[in-house]
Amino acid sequence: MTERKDDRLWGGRFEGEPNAQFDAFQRSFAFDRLLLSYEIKVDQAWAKALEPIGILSTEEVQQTLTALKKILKRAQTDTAWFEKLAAGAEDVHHFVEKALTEELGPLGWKLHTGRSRNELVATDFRLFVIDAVSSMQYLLGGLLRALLLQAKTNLGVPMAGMTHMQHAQPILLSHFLLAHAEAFIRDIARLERAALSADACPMGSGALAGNSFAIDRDAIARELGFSRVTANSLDAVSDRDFALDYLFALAGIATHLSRLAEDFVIFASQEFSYVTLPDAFSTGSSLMPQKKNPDAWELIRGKTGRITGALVGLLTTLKGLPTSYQRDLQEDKEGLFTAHDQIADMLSVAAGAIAATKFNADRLCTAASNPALLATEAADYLVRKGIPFRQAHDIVGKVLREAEKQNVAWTALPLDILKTISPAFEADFAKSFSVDAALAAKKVRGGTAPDAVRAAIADLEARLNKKATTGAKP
């Protein structure tokens, strides 16, 4: 067999050496080395698929499988060997072929029969995304359980619900925490859709046109754990929708984390004092000794920009590409890998910070007791007296204006004054209003009444047991 003097995967066509700066510029092993375990897995499936079509003998398949297993183990344990071989590797595919031929000699060159790096990287990347989804579901489960525990612990604590950052109506703190939980439950659903999008095996697509050796694509897909094969070879090597779907799911998680962070930054301020920041998830000032800063939440809020940026970056890369594989697609992985790592850290920190946070029940109750939060209850009172809501709304507005003129709480206005505004007010009016009554009235499913919130807690717990636990620990 003719010896190869150039170990590049594409070098035979070229006489001269590549420009050194360009050669370094076009290499990707610095980041796609993360796909090594997936590359080995795909190589093992491909080796098995080459036996039925006569490219590899049974003995050669076993030799190749043994060598691939050894390469992966050595890469994980022998740092010196790994770094030496990595120094000359163009990408993860090149690294494995170099290691394989080092181990097997010319037999190592046979493995690439009938396949392209175009389909290889698409397959490796899909396998990564499927595993990444599983680990992200696990981490989301941890955050959701932290929110659930706080909702259970603080079930009886009311707070001032707000719209437009203004006091609106009383709600339960647990209701507020469950609102955030619902957003993260939706993130789990988005992750599931990303995994479904990635769950199609490109192997057998070749560089773009398919495979010339009658390879059994379905067998390869089953070996790798895919539920189906890609439908079109040209699309298979260039499709990165699964990466977009995963980045979109990550951007959704980041956005929800950022909103959660914003709430807790505000709640930790002296103006609100709704929470006491845990020491373990806070920092101090290098100048002001009294400071305890919500840096965990601020950093989570700040890092959201780079996650969104990764999604926009890949969309921008893809938007102008002609059909089939283009080298621009080398830019599909770095941003996604970084976004994945950042979200994993953000979820872990958020879960820890939520679990360790102490809610200041007295402060929350005081804010919830502001009579202004019961104004809608007054309108509802009038509605029950037969007055149309729009008219009732106007009447209560006049009551509030009169209270402002007299510089008293509107609930302190005497009945005779109320009757000058509307004869519908009766003696039972003053006894009809309290935070507890306002909360209890919102007993519809999804409302903030204590019984409704208890039901929501039980429902979330059931959904968590069904969904979040499907993930695997990173």
Given for the second form:
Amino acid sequence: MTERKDDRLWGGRFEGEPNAQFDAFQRSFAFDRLLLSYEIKVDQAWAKALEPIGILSTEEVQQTLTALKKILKRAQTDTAWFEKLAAGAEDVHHFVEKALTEELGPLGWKLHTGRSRNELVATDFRLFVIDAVSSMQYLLGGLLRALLLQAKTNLGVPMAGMTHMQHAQPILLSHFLLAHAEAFIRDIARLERAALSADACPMGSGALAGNSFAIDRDAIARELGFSRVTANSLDAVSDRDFALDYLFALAGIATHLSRLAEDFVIFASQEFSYVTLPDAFSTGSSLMPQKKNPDAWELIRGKTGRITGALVGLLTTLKGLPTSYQRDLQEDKEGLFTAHDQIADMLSVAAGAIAATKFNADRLCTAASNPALLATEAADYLVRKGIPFRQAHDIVGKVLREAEKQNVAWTALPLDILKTISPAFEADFAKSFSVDAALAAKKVRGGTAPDAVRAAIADLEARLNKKATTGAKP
Ligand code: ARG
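Please supply the coordinates for the form predicted in complex with arginine (ARG), as a counterpart to the form predicted alone shown previously.
Whole complex next, starting from this chain.
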């Protein structure tokens, strides 16, 4: 048969025309066109696999491969042609088949032998996720490098470390920046795991039951760069765990970015003034001329909602599905594509804003220099004199209360008063406490002592260089 009554992929058993609104409603080309280059790659691998099983001759394979290459090129360069063909395309699979038959005539219809869009879409989408992971790792690398550079530039600047948003103990600003860096390093690893779950090729699964033409699944997988094939055809057409894993990794990045954003929004407030917002990453108010607002950070924090929403959305779509392909699965793509684009922007903006931020060393240092932050050091002093910690904690509490009563800093209390609280206090007490000494004491690995932080910077740099952050630019 060389005649077809219409160019739909499934028109044969239908008599009537589809309802126009429903027809538009069921199409996915508006968003799955993003998968076009992957679709073409899969088509090329499939064309080659059809030769050894006698469906395509060597010449037909060559003709098909050449046509597919031409279609991709034309789609990227000839907008008028693309839009005309797109207008009638149900999805990316339909688009390529239309373009292929336009190019090759009935030969174009042979390519779909033994295969289904159900396996095609799963394969294209997996390939997209694998590439998306490496572009996201590249962007994470950029943010990490910006954090590391600030950590190095500001090495030595102390700040008031907080818990419960209350001043707690002095730490180095660099230590604080590296805390955020650790979270983003974990994101790189989480992305890697998402790529691993995407790394299995569904082609050969058919619509649900497998392939009757003894197609060489391993060869197709190899050709496409997958390291394995999916194990069960029914699972292969319904599994979207790789998309969930990628969205989970994106939600993790968003959450970490949002926390970073929150810190900088607070630090930029007049009460803190720890940072001066860079003009290039801030906006003003249409009413209040003096305002400079941390919009870059606020938008990053705000956009986190929709990233998490995309993860929850797909989980919800999947939860009630019967085994096998269901059309609901078409809903897997838009949320992920948008989340991917948003995170890419969020990471680039965050990296730019971090790099351009000026830290106000004086303010940070003043906050760190409040003697109250050294109270734990005083307890440690008594512990070194042989007093059990709980008792030492109690004694220092009394010292603080006395200082409060006298309205002086506790470090200014004379020795005779201190001795009435505990005989363990000696003449070296007053001299024992400084921000520098408190910092230097935390020299344990992972602590905030300058030497430990220097080592952490070197270690982080080494780990970053080992990770795949030099991958593809998005
Ligand atoms: N556009 C569909 C999707 O995104 C492709 C698969 C359609 N399969 C089908 N039998 N209708 O999931």
